[in-house]
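First comes one chain, alone, set out as structure tokens in the form predicted alone.
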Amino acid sequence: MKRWILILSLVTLVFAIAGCGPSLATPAAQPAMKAMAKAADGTLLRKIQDRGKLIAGVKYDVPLFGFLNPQTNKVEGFDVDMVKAVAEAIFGDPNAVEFKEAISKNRVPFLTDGVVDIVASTMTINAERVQQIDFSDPYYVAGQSLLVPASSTITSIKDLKGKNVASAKGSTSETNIRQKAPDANVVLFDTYAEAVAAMQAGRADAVTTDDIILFGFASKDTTKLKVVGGQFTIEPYGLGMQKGHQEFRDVVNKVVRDMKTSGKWAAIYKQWIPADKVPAVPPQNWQDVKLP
């Protein structure tokens, strides 16, 4: 009996090495996508194709969405993977992209000035911004909340009267907190990392922005930071583009829609978002996003 088991094991090994049976060898790589056909001359999409790479603005200091990993010196996160999917659709190569750091206050200028082709930077679609730039369909829905020290007695925006609340310059969070907590003292910084550092140094009582950004900071040290207050706004994120380039916007929207229907969006969500389950994909129209 032992002899037959040995023979069967040897046969299985031979077939596996030959690729004819239960594989013990490395799985075959997925075939690379083909680059799309050349766009019309004079279009932004053709300019991107001729350049050979997509130039994208992302955040470097927001864990989970756009974070410069000090160990690899590469930027990674949900937003980064969205941009890579666009690059793959255009060039057949998800790595055909150059990243530039885009903080909240320079995201729109980066697009209007032509510094980048696309911005994936936890950027909320709203009525004011759609007058300045174009957006893709929503690819994520967040909600504004509060980050406080673990020992804080702040539990909601109702507790912010006379408190110093930090946020980022040029963000929707700044506008929202002034409206939702008019008696708070709003303190602004260039980045959310600077805002969190200021709070930890005692120069602010709370930091406010989208909950998923705050969860990223809190996850670094749950003994010192906590997210409170629930969602008091809705923030549909979109990929930003310069106005007036419909051919490029159509490509980006096709990527977003295909990701939602193919399961790739869900896979990216599972990879980056610490949640028990994957929610329904965001609606196609940002104005259809509602508070849960």
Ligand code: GLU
Given for the second form:
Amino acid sequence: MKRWILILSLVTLVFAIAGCGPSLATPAAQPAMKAMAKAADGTLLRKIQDRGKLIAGVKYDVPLFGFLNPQTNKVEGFDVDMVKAVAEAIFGDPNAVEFKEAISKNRVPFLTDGVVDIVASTMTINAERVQQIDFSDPYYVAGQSLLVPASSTITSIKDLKGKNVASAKGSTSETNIRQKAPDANVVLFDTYAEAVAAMQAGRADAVTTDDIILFGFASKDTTKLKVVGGQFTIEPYGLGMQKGHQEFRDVVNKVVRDMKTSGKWAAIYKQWIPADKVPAVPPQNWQDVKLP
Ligand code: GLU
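Please supply the corresponding structure for the form predicted in complex with the named molecule (the preceding block corresponds to the form predicted alone).
Next comes the full complex, and the chain you just saw is listed first.
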């Protein structure tokens, strides 16, 4: 009898040392969420899973949405948090992401050429773009506006006749301003940071793009810059994906929908957007987005 007890104790000890005795081993640190089951062979989702990280295109120069923080050397913002939520759903790890800078004109080619899996780059869903790429449900609604020096007399798009108005190549802002202010002289840059710098150097009278991008720049220098003219377009943002990968799009849309219903969307909104109140979540269909 005693010998059996001894053998049992020895076996337990060996299991404990080997780390496989379930009741004796120290529990391993659990990830916040479990990785999702493997997708079917040959799908983009499976390729992403096998690679072990998501490759995402975000802005690096847009405060509040996609900004490379020089202090931390990490990108941060609303768009970055949307990407991290997708990575968390796929891998159980929000940091399983390689970020690449996707400026406005690169976003669609980055997807069609397969440079990135997903684009979260203040990108408006519109009829022209849905011909080329797929989008998630809308996750933010912006509207185009104007940024001017604090001393400027420009108060609306009606005041832009003969003025130099800076914007970014490949943006809806460029197309919209040509239609809404045909007498303005549109000057294009690769990034909004360059457009703002040009205005601050006196080479443009205004910068035009989505209000929330402009608020981000103005908030860095409230004494010298102001946003004027209200919202003169509707810009529903979607996460861009290469066309035809339904399994990946379903995962991304589930993330967006879960964020909207769980309160995570509202938490991210509160964290990044300088507003008194969190608005209602954007509708599921971009065509249903209306000006407030
Ligand atoms: N949301 C607009 C667009 O997708 C303007 C902002 C931007 O260029 O990122 O083109």
